[in-house]
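So this first bit is one chain, no partners, the form predicted alone, shown in structure tokens.
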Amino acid sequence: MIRAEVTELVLTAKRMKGLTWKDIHEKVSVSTSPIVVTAALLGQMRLEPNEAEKAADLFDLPEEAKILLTEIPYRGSLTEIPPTDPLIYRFYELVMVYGTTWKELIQEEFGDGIMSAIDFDMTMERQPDQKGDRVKLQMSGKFLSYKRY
């Protein structure tokens, strides 16, 4: 079994059981971000063993799938660059348009370095708006200075 097969099993079970990602998060790990739980079940993060156990029970997964859910995944596995899915492409577009601006502003404020995507928090919420609901994403990553050597 490979990790992509586990993702397919999860998505099929999710569909067949009529579960939402919110439902799944509540059953797998309320102490971990719903974004991390979803990313893990889609193959981009890993679950702790107790979380994998709950996910395996929820989705009726075989033992091998449960083990794979706890292994460090190959991250960033988009098959096409630029991505063709319209929603994912908009994030790519944000980086293309604002990436240099974010770089300048972050480095002016913090110095020469990067914002970590490892020591990182992210939340997503629906923000009601009379012109149509908005998606509110908040990201917070530790600043990591480049070392001189």
Second form
Number of protein chains: 10
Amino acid sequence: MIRAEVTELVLTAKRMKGLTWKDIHEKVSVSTSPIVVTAALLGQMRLEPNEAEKAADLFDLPEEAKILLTEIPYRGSLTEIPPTDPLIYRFYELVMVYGTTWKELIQEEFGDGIMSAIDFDMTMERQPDQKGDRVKLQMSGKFLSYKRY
Amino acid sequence: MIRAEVTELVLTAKRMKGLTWKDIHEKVSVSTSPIVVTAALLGQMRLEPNEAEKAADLFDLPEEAKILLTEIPYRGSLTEIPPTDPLIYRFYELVMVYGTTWKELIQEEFGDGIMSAIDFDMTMERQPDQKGDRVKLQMSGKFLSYKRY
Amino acid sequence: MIRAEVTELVLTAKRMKGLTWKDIHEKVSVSTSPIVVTAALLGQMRLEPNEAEKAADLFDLPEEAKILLTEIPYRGSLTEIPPTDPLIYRFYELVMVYGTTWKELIQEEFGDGIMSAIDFDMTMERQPDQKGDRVKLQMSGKFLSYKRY
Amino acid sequence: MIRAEVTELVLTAKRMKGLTWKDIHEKVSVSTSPIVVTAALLGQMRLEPNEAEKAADLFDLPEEAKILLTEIPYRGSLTEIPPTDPLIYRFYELVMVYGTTWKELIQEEFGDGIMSAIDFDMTMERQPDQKGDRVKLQMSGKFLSYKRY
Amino acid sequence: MIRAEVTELVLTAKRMKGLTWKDIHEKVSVSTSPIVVTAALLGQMRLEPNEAEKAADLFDLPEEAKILLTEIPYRGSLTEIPPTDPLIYRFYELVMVYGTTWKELIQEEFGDGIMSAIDFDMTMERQPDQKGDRVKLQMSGKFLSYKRY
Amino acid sequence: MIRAEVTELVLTAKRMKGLTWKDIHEKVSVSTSPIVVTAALLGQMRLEPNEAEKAADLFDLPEEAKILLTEIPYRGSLTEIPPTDPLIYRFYELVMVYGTTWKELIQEEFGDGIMSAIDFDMTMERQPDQKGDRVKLQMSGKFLSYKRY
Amino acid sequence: MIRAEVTELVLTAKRMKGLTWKDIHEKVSVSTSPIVVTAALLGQMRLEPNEAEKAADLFDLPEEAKILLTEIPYRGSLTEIPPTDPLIYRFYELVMVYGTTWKELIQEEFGDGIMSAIDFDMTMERQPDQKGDRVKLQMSGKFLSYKRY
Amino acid sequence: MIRAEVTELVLTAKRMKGLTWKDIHEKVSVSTSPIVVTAALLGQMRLEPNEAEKAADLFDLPEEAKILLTEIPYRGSLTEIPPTDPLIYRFYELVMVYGTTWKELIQEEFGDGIMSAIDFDMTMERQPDQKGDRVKLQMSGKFLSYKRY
Amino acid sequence: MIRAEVTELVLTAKRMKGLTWKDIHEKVSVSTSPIVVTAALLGQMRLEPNEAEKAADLFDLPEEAKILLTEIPYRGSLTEIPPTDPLIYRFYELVMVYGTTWKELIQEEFGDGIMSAIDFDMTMERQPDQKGDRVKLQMSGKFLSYKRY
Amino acid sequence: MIRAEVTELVLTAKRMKGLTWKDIHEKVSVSTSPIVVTAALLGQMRLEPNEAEKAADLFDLPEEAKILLTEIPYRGSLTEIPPTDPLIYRFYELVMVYGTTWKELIQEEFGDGIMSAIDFDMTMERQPDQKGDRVKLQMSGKFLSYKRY
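Starting from the form predicted alone shown above, please give the structure in the form predicted together with a further copy of the same chain.
Okay, now the whole complex, with that chain kicking things off.
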């Protein structure tokens, strides 16, 4: 069994039981954020064993699938680069348009280094707006300095 | 003259005069954010005519360069995809790892559509942290629904 | 079950029952255009639940396929870029030849921004012509201005 | 001299003289549409000799540039595929999302063949709309049947 | 069932019955050329219903395969570009080496336009030659002028 | 000096002197076909020394350019694959659509081997036709058998 | 059945019976070289009918597999270019490093043309050497002159 | 000055002085083979200082070019992969067709490892043949075993 | 059975039996390093017959899988380049950033040649560090000089 | 002036003055390792102002070049991926062959996360060996755990 098959089992169960990601998050974990739980069930993060236990119950997963959910996956959720799906492409476009700006401003503020994509967290929420609601994303990543040696 | 030449003139002047992007922003615009001003000077956004005027003064730009800064550029700041620079690559990696998660969660909250990368704004700031300061990004984009017709 | 399997079930049923897309559109929806219905059955748009119900009846689809038709798909209908099929390639060629012209003329008329491909509709019709009938496409997309902030 | 150099000369002159594409079209041709004239000046179509004459006057082009404007160019206006510029990318996205739908519907209506991108014309106009003005494109291409032999 | 599966059924039956393409052409059609019939059975063109009927009998194809042979396929016969097979690569090489020559000579003779690959026919025959027989290909495609509008 | 520079010198001289390829062929060679002469001047074939002499006179080429025309070039006339120019793309499309058909029919007739693209010749002519003139290409290449050893 | 399946059947039988390619060559053919026999069983060349008969006996292949071994395959043995396997990559590297050298030296010696990869044979042998044995490859291909016409 | 500029200087001098690679080899080195000398002058190998001295005299190279010829180059002689030039492509094709065969036969003979492309030598010569002369290449590379540790 | 299927069998057995790579290494081999054993079980190296025997017992592998573990694999462990998984990407990034530095420093020290990736060994260990533990890799590869001939 | 021009100035001066990287390191810095200094001069790292001062003196660099050496570069030293140069390719090959092994072993030892390529250092030295000296690389990177949130 490979991780992609677990993802397909999860999506089928979610669909047939009429669950939302919000429901799933509430049933699977208290301490982990909805983004991490969703990413794990889509094959990009791992769950803690007790979370995997609850997920396996919720989705009627076989034993091997339950263990796989606790394993570190081979990450990379997109089958094509650039992504063909418009929602995901817009984020990719932001990297293309603002990439060099981020580099200049972050390095001016912090010096030579990067924003970690590992020691990293994020939230996503709805921002009501009269001209049409907005998607608000907050990202925070530890700054890592290039080591001089 | 092409836009990339303007960017190179700007970077040379910034370097020789010892300016920071923060200095530049203060001298070029009051109403526009530092991200937009920096992006414009890197060839990804346009400046308002009065901003271009100030930028041209600050950097001793020729007339054509000044006009070019007010034109809408052909966007795309990266010469290679995936980006080879580690700082920019980390953002690209976030899209690859979290792309499908964003799609699921945004569409569960908002329905079928996308977060606009056009009616979009962002801020970047330093988030002090004992275990090492963090880069904090806030992004907000209007949600656009797929039209049913 | 994945969306591509639903598409294959739909195409097999359409073929064996001798249906046209016109027939299908009439049986599946009154308020949605033939383009959206066809695109949904090819895995690029979603159907409303009552439309999916009718589609499932028409094509004898299993329960999961019916639900999948109401889900937002991961969009992108082409397996290869550039498209190898001549009919689709011609549209791709139009983007390559006229892309910069569209950019110049739309931005001269509207300012800095894009034509939305989300808040977008289109029609396709036959245009009789003595020298050979023509395919007439009308597209209309909301203009979105780049936000200044 | 190569065609791309003519395009750059044209763009510089347009910029320094403060011309719009609308102005240019009016001064260069009466019988040719603004789309064809703009595309020609961007290196994708050719001008008639009298149009090239007027363009050369308007932009102070050298003799060789004037002749080049009447030559059939090596077409293809984009330096990167997929296009990195958001405005142009949206059209590319339409091909990816709707490509198979267009194929199905055009071929159901017309039989086996393609819509010509050569015997083809188009218009672009502003469509006023209370919820935000729209870009309206009309395209018409001759249907060409696959020859049976 | 997808078109590639029909092609595989055809090739297996051809192999097990010891048929040649010449035999097949004679049994399947009188009015269509061997090139079109072969291309159709390889998934690149469609057959007329009576031809598909004969092909289905000859190869013992199931009902759905028979209908598929009359459908317009998604064209593109090569799984890799550039083609790895030496015979096919030689044609690809001709395009790379002579492409610009064809463009110059055809456009000098006909003006701005293309040779249609749709309203197109071809023959292939053996040309005896003492120094070794030659493959002779004749291609004829309608010239299509770029529309001025 | 590199071969591409010779091609540009040739094209500039051709343009400024108002020559056609037909004129050039007549002035440069009697025994070589127009296709080979044109291809050579576009950097894909070599000229015989006496032909290069005449070409150098005709186009006022410097000594090194004259010698370069007699050298075997690094072949490959297209800067992008697939070719973005519509005229050349149609030939590329023929390879994609008919490639496997050519392989089947040529190998059924000749056995295991290829049609040479080296021991190869071709002609291009106008084929008058009431429904629109046609481009007629004749290609003939020696069949080369795979050596058994 | 496709050729890749025959290759897999051959490799399984070879493995389970503990055969070497040397054994196989001896049992399958007397007149054909080990390179051609091995290449054929790996799907890149064809066997003569009597060789295929012996191979089918040796590997217990089904009837269709036996016929497939006598058919001309779609050539191209590598799933990725550049090849990821180090042994094969070294040959690819030789082409990259020495490609232009071979072109200069072969064409200086033979004139304009190529070394055939079709009318071609090769041997591979062990060359004992005190500093470590060496792989010795001899290749010989007919020189083909570019036809002047 | 970069190595590619040295190569261009060498080729221009060779052309204007009417030298062959054979002449050059004789004048530049006694102990090094013609393949290595040619490869060095094309930017793929280095020359010994005394060889570079002679080459600089022969081609009237400036001091920096002479030093560059003794430096280890960044190897890779082809600007495009796959190579568009037919002579070089044939070698690339051999790797694609015979790659897996070489792997099987070399590893059966030698065990797990590779043929070195570094501790490697080769010769190229004309092999007279009544059916047309042949290009004969001999390659010999040290076999390197994968280290077990 | 292909090697990738053996890898999947190994991973499933490892998961269901709760084994670590450390456990596996201890049970499968005494003389071979953990890196080689792990690489072999992931399909990149071969095991000695007695090691394969033990691995087959440990994982309940079928006979063919056991033999496959002793065969030299077609190497290349990544399905996508650049690797999408962040851990693996960081190594790829090191090659991109430091590649030319390694080339300069190794060749200054050793002369013209390479560090072998075949006659090569490595270790990986934990390096305790107060600011966060470090991954320590030691690599050692034989230097191979380019042969002069 | 762009960073690549600084690199070319450095390489020319190094060549004309006959300096080695070892000499340069000794003259430019006491506290920074030879790898970082070399990487900086090749455009991949930055120098401290006093180091840049010494480098500018040593290589007679203009003022802007000196400042550029202290700026954070846009990293990525290779113009082609995969690298065509054999020395650099061997490292790339190691990533392809051992990538998944590193992932398994590092994550088994450390848990979910990566080895930093930023908080990272390395050394390179000669390891004398009777069977041929070896290149010894030691790399050490901080382990970064994926943040749970």
